[in-house]
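In structure tokens, the next block holds one chain alone, the form predicted alone.
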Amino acid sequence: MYGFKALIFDVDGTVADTERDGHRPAFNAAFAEVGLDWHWDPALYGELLAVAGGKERIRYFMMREGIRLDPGADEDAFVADLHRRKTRHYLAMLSQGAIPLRPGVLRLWREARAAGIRLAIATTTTPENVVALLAHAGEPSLADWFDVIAAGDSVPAKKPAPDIYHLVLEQLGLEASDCIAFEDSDNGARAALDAGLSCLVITTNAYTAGQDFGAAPLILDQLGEPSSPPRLAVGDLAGRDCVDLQALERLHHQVTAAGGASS
């Protein structure tokens, strides 16, 4: 028996490396698609990166660069027609297995429903992105392995506001202290710890290493398997080789004796 009953999972960068390889290509195939000179190269990208949301993202873009539509156009409508394409280009990549789960992912989550611990996903990605990827992860009908999956606009405000994790508190029917959340930046960092979380794991990729990321008690480049383990750079496993329900355990009574999470 553990005393958490529920992992709540970011996606892009967190359950997959989605967004260098993945969702800045799509965005260039739209921008290419509808005539525009728009190239977003990675160090760019990283710096869009700061912004959640990928229509927020291009709104961003335009603001910082003084892009103006022409008179009478509409913005709104512009910018979803861009993010509809881009999805359709990222769409296309998933459907291809171009994107894979990062290491130790679908070993954790096969861990956890086996030990009656539920699973959960919020996330600013489109509920399309996240059911292709799951589709296309090498485990037949693994997006119902998950009793909420709140996506994209599921709430008005996105990270770093924590309301997609009330959100998934709510569905659940579960208290922050019964669960763990997974992020990878700091604007998911601070989503999770604002709502109560009360133990965070963030796992690093190469946009988000050098972000600060509070008083997350774990922070590792990976999961990882038990023939690969982490690298950690906040936090031990307890003597583990990798990410498990029973390093988790620890981690989770660790913060939760130390009066939960705060940010």
Contents of the next structure:
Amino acid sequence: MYGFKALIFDVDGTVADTERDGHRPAFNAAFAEVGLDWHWDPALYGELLAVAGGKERIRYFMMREGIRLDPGADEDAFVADLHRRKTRHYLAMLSQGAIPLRPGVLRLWREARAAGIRLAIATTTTPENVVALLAHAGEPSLADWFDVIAAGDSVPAKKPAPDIYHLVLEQLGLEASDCIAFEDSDNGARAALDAGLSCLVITTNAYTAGQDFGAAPLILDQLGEPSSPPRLAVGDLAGRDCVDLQALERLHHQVTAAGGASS
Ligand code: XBP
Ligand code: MG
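I have the form predicted alone already, so could you send the form predicted together with ligand XBP?
Whole complex next, starting from this chain.
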């Protein structure tokens, strides 16, 4: 029996390393498709990741570069069309199995499922991207393992706003204190913490290592496997060699005892 009832996962950068080699080339393919000479190299994309949401990121880039459409042009339609094309390219990459899950993710999901711990997703990316990523992860009907998949435009404000986590908690019918959240970025950490999810695990990646994750009690470079333990930046694994349910039980107990987990 565990003190927590559900695990809530961010997707991009947490469940899979999708940004540099997934979303970014998909954006560039969309730009080329419509004859734009825009190109987002890995370094520039790292800067643009300060803004969550693909459509929002395109607007942010246009603002930064002082790019204006012809007077009378419908910018919403322009951005929406570019983003639809980008999503199509991204889905094509996923269907070729181009983006595997990060180490330890599927193991932890299997452990949770076997223990009756509920699973949920809180992501900024487009819903069909989540379903496609799970569909090509090598585990049949993986998307059915999740009680809630909340994504994209299903909330008015994107991370770092806490809206997507509030929506997940509401749909799970649980308190924040019953849950553990998993994120990779400063925007995501703020969204989870501002939703009261103090029991927060950060798995950093090349784009987010060194960001400010606030009061997140456990920060590592991956969830790890018994054969390849994670590198810890903050917190400990209670003697476990990877992030498993026992390590999470200890973490949740510590956070609850410290009065961190709030309803
Ligand atoms: C990260 C995001 C997403 C992706 C791109 O999402 O900010 O916008 O970068 O996906 P997460 P879309 O919350 O999972 O870390 O183009 O579909 O928005
Ligand atoms: Mg993320």
